[in-house]
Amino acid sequence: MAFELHYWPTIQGRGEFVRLALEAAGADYIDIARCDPPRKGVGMPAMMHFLDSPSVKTPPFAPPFLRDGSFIVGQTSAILLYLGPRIGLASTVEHKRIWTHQLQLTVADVVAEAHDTHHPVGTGLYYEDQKKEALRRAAEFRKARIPKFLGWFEQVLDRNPASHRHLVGARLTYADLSLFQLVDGLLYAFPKATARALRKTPHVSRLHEAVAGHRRLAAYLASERRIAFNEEGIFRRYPELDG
């Protein structure tokens, strides 16, 4: 039976760290709110069923969330802690799989503040709103954490005994694709500033570079399942927070 990931259909997103887990490993999946045309059992009515219908007994708070056959999970992290060793991209071996759990979640943490760049007052306002605050909290984000974050991974690529091109280990893990999105991200909405960080962290762009040569994720990264990044999502351009 095919996994079903339901995440928004136009944007990236947390759900597109499921996705290129769900791509690399050449899993059997269906990107349920992105079918068209909409029928039974997908769309955005399939996906919405589960966060509002009463007879959903433990229903998550938002997208991204996973089903797998009666299974649901939700948040990335959990998704992908999940799903890793199941696809074989993260050890069955217990304490290799929570340093992979850690590492993601570190990387949902970057995720965050990054987000935080643009709305740093409130989800419900618009960015035009909240422009002042958005200018003190970019400028900070971009001298101090984007180089701390990308400095700690470039930390534990140094400190791998097993290879400097991955983060666990010798073999790709969802903790390598999820550090691949975030440059990827990160390139995007502060191009400038993460250059410069990428300019210190030769593991950290070494991997992204290797990540995105991947056979099935380059063919993944070409195609239109590919959704591109954009203004509503999580990692925005507004040069002017690039400083």
The other form holds:
There are 2 protein chains.
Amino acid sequence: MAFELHYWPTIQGRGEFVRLALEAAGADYIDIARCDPPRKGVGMPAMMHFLDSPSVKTPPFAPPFLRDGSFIVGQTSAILLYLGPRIGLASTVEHKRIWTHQLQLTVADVVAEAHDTHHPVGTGLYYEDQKKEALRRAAEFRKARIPKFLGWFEQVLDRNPASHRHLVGARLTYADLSLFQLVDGLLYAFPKATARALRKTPHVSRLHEAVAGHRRLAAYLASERRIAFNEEGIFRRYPELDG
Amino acid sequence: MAFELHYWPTIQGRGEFVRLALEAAGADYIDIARCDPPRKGVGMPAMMHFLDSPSVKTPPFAPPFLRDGSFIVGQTSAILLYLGPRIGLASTVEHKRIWTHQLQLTVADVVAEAHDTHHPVGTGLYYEDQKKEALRRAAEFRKARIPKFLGWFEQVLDRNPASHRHLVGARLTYADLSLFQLVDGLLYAFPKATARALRKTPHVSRLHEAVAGHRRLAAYLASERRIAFNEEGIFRRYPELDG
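Instead of the form predicted on its own shown above, give the structure for the form predicted together with a further copy of the same chain, please.
Everything in the complex follows now, all chains and molecules, and the chain you saw is the first one.
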């Protein structure tokens, strides 16, 4: 049975980390909220059912969530933890699986901080209503956080005894895909600051290029299934926040 | 061999979620950076070694991290994922283990937001230098986020077919301990707003009380091993941010 991915249909957002894993693995999946026309079991109403219905005993806090038969799992990192060994994108050896997960959680930390550059006061307000705060927060993110985080991933790649081309062992894992997506999003939102940071993190830069050239991934990225970055998602291009 | 917990010695911070699990389980562990006097293998230098030394192939991004023999794992949620089944605080059944982890990740999301109420612009600046932004961010956190998050945990407890006293099944898991710690921290930092929210989430309120009364936990909380909340940690009491 196909995996069901439930996520907002018009943004990459956090769902994209799951999409990339499913696509790179060539897994059979349905992007539920993007099914058009909506019919029984698919479309936005199907997604909302799992968020709203009291019959769901393990309700996700928010999209994305994944359904695999009767099992429902939310939280991007938990979804990948579950999917990884099933679709060949994480080791079945516990220590390696948890290290892969630790890398994913650190990607998630950067993603949350990237989001907060345009929403430092709160998700309930428009960007325009927190622009002054956003300018300050983005400056700190550009100058201190992007170099620190990418520097740490560079170190991980550099110290990997099996390969400098992968974060874990010598094979592609979902952590590689997520680092690709992180760099891709940062390049979209903060092109100048990210290009500067990448000049000091050659392994990270090469991983970003290599993942983009992965056969299945390249096909996905060129397809209509890849939603373009836009100013409704996590990574938003507001030129005043870059520099 | 004892587990080694590596974390800053003067705050509860994120390390406290790991401490609570180790204490509740009665696990054999050493709180490395708090060993006094420092001697070979313990104290702050021992912790810094794992952060700084190029010999560490899987470097933690930041404390807390756990060492179990030759295995090192960072990121609070990943540490608990690893520890849980080993110390009897998570099921060994995969679906339940991942659901427990999903709950933990949502606690971690609230913790990050609670931190950002006093550091909305950046961790590199003092609170005093971002107080104006903090006032706005805290208002949104109090009014929208605390009720939303606690409301979701209430729903999870309410829908748990095995017990309304536990988040997962009918036994204590690290998710229960982490929800206790979250509520405890919120009550410290935002006493008025949290008390208001708890009146609408009776299951969460009861869980907080029940965990505080757990035999081993109660002994820990009354001991010197429990560091008091303070204004260096995640949950800080700045009365102007409550209301």
